[in-house]
Amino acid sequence: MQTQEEISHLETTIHDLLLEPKNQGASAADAGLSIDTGLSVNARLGDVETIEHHCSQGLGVTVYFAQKKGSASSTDLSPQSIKETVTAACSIARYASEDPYAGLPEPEMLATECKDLDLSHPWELAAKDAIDLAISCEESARQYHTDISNSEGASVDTYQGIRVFGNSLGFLHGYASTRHSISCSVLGERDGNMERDYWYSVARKHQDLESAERVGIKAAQRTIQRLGARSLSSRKSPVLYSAEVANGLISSFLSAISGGSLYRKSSFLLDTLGTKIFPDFIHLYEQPHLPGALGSASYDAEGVSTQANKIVTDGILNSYLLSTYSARKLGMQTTGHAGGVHNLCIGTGDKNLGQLLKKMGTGLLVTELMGQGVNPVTGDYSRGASGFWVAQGEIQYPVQEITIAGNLKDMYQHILAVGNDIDYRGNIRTGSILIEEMAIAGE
């Protein structure tokens, strides 16, 4: 599917589509089209549970009649359906209310050079081979320890797709991308206590995935470590977020400085541009053009060029995250963040997780969070957690059924260290994060 010829054909489809809104009286328009194919295999207890070959396609059109906006979508890419979709968007726009901030980006903000970011690496994986991988992954987990008593299964997924986006200002670009993953989740039981945990690997290239056996072993190791978990008495102590959950702390920060939260005044970081949010050693920056990375993109969801961006330097907030609409609402300029950030990185120190445990001394290592207890307006933070109690820099025992609480503004100010154990499996790249003190509610 992912040939340059097909991309060119779909670009022609979008180019021709964008002529139709003008014929119907629209002053401006943009359109996006996607075609995806993939294979998903799930195995449990040595047997295949599901095999799915999936194929989907979709089209979205937005039109403007001056400051009136209308949108419509379709999964049918036939010429007649495309014309009807444009007609539906135009009908909605004609009856919409005027919005002085609506419209396409300024032409000079659009990407003019779209680099090859090495995003497409198809995996010609037969269903039989995917089944073998999934069974091998789960088998490695089940054989790891006699306390592994059951399994929620293992899965292998491969995806490839094409995205094309264009607007009436002349922007038009398409590209192919891939994403592959292996995951496993197992249960362990000891003395009547049952726990589960999981692990997964994800990458653009299948060669960059952890082996199926390694994914299964990690899932089993994490499960065994949790057996015998107990609660804690309520207390205050340092908290170390492991890398795989630390990204949630950064995600809450990004949400608070996004344009939608700011112009709705639903952010605890209102009017903080140029102020100190973090300690001096914290630097947050974007690298949107990293070859092959999961968050790489030459432009945002509106076609605005993405740039290497220093969001936080020396703890000071340099930039909000703005789309064209939110920027206009705030009297500012888009930062190319319609759709979010691209490969957000945090500067790390020289300590790995074990060294951070030594630095913490006594406290809580959090490896899993539950619930959505973050108030975006006040920054109040309260989430269910599980992990390990640490004393004298060494893990003592697993803990569960506790709640950790604080206020994000205060938590950010009291970050003591960021580990170099970076988790690369998503769009936010961070190591473990050590916070000086939080409240723990337990027994």
Second form
Amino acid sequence: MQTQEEISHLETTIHDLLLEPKNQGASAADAGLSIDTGLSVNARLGDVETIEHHCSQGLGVTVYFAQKKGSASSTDLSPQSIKETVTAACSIARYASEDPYAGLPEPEMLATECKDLDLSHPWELAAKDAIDLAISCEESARQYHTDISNSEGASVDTYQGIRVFGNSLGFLHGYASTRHSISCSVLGERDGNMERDYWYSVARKHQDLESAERVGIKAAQRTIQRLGARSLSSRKSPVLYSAEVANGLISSFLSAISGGSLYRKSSFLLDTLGTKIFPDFIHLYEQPHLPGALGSASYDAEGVSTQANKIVTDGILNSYLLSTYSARKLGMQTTGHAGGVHNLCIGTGDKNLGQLLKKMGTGLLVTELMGQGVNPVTGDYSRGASGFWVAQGEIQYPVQEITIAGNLKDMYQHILAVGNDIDYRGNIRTGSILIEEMAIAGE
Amino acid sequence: MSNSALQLAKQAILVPTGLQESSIHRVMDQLFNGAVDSGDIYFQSSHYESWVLEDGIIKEGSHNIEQGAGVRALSGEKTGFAYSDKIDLSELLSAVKNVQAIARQGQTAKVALPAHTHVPQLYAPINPLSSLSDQQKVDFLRKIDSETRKLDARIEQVIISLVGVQDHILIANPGDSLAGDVRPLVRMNVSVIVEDKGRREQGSMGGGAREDYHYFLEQDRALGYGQEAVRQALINLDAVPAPAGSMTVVLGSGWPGILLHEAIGHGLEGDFNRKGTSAFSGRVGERVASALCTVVDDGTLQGRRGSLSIDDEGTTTQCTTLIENGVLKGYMQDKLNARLMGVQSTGNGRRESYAHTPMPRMTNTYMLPGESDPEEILQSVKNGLYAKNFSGGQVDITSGKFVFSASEAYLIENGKITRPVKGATLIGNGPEVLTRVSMVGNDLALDSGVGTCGKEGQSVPVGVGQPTLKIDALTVGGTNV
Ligand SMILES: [Zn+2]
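Can you switch from the form predicted on its own and show the form predicted in complex with the partner chain instead?
Shown next: the complete complex, the earlier chain at its head.
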């Protein structure tokens, strides 16, 4: 197979590259290489608007002179450039300070067996067929309702990539992966006010994508539902985060328990290992080896093997997310989280979104968030929001130009339910999350 | 065209790759063999370095080289685009083949462009990376660290970053000689964590310019960042919960100008207006702000982070009036959208790199000063919020809704600043918010050179600025309902 040949070739490149730092006096090194190719088309108002051909490559090297670290990267993979990149990393390392915690992972932590995770399913898609697909996606959105007045178009994207990583402890591995998506964004207009919304589907196998028609219809439905949105008066009320925005709550938690935030003391969850962050029914676990999943990986960004982890059980924090460096700083051992989590899942209840609306009774369903608005040191949270006002478990009308605010520590303690309507489109897989009470500010 | 920048760009890009200028002309001819209206080739060679100090030690440094060429073909509203990390003739010719697929059948309308007139050089074609030796860079960071730590016993953590970029670009446009630019950019940031009686807070301050590293040594700028970061963090230690709801808001001068960037700037970019997807579409000539407001986008400010001598399509930048005395005057344009709307490019065609297509983007966006004394503005407010510093923002250009997040804010009670409040998001409607501006200060300030704008996945450096502003009603997203 051609891809396999290319991987072997790049593995050889990395193998040879790793000899160079030693020649220049370095005691250890790691290096990664990536090549990505792709096609991206966008159609708008029934005709193709852009065709983009992607082809990019990159090389990154980190060297250690005992405990002094330097890095360099380049988009030029010629032998001359590789040598210069290593030299640049070495020259920087000489000016770095001795850092007792710097260095490669302990050899026994490195992945020894890299299973085939079924990540590569190239889509032989001609530009013309991609255009037709995008046009049909947009068309189903535009025909959905007479209030759909304009469009930002529909896109079809397909990417193939190869990654190879190695270090001077002998770790060397490469793999191929693919990623395809269909997305659509349309505008609606009513009473002189315009609204816009979108939908997308993403998968490693193009057969797993939602149909172009379905993506278009969902985009149109979401836009139409927003028409006529108004603000709310300021109040306190329950807030239900729909699945596609609930992952933000989880990612704030993950960054607060990541080693970098902890040793820098820039986390609102310092010294919380073994304590109760969430209610009893919350379980967060990681499944890094799920075949074909978007977040799957056999090893982390340092080559450390990834494990199925139970990060939160019965609401109690079992494990921080550590890299080799942050683990050493904290006097612990790496958990294989250099570069983040892999397929983070949440244990769900038996309720779908409709049942959660019933459980909430009266409150706010949030379907979009705006701005950053999270203070990572204190957990103070305040973000722009739009969605729907809900009464007696039924959606009443769309709302916008409001903010929702609280403190994450408090919000985590007061999660009332997690829906089974899981959004599988990312590395964090969660359903809708219902929070007992937040402050809403509006007109 | 400043010859030195063009010559240096040619030297940096063509000499090492062995590409001849005549080959570029050949590629352009090939590109226009197809039925395309216009097109360009963008060559880039970029050197970037960063140094990070943390826990009192130089923890790491990195050096990065990015180079390549992007080929674009335009036909009506259609764009074909391909790029390569290799700058050589065969790669360029294969990119041309790819992008020509976009061309319509049997239509050729080559656009003749005016030849380049004199382009003022807004920054020297220097290499910031070599303006200090590596030893000097790390010594400098250590010095700022130790002086910052001396400022207060409650400082727990100091993180300092120093970044330098030198960007060489060459642009081939049809019927024109090559345009080129050498763009220096430096950026420094100091962030601190303070702790007192179990409560922790952060503060952060930085700056930058199209200069070399000496910029941070001048006027004790770097130490100033440390002082400001510590001051902000200590103030936030005492912050009480922020109010919630609509109230009078006084925005400080300088960086709070991200209000303008989010509330109106993005909505006035040509692509959204050509497509009719912006809340400002079709509204030129209408009143969209109080008569006190005049807002410009100015790419021509000497040495500023958002400034460019030429944009990424080779157009000379300019100062574009967006709103004059409250009336919407015009949009920011790149070539594609200008052509389709029957106007001239305003020099706002920008791209993150050769691997991205240009779009209309802001440069330095700010409001001109008014007549009020900032003190008098505060005194005029009975109860409200004074928002002095912000962290970032976002806008939905279609509905016009925008947010920006205050990182330092105070209650105003009876015309006086009283207690600091916790950070909160402010939310409003772009076409409405400036109509509620009732006072404009005489203290126009531009930000310190820290802005980065994201649009459709592309990041570019920008600037913002404004005088102190009073907005009669804006929703503040605190917890104190
Ligand atoms: Zn922006």
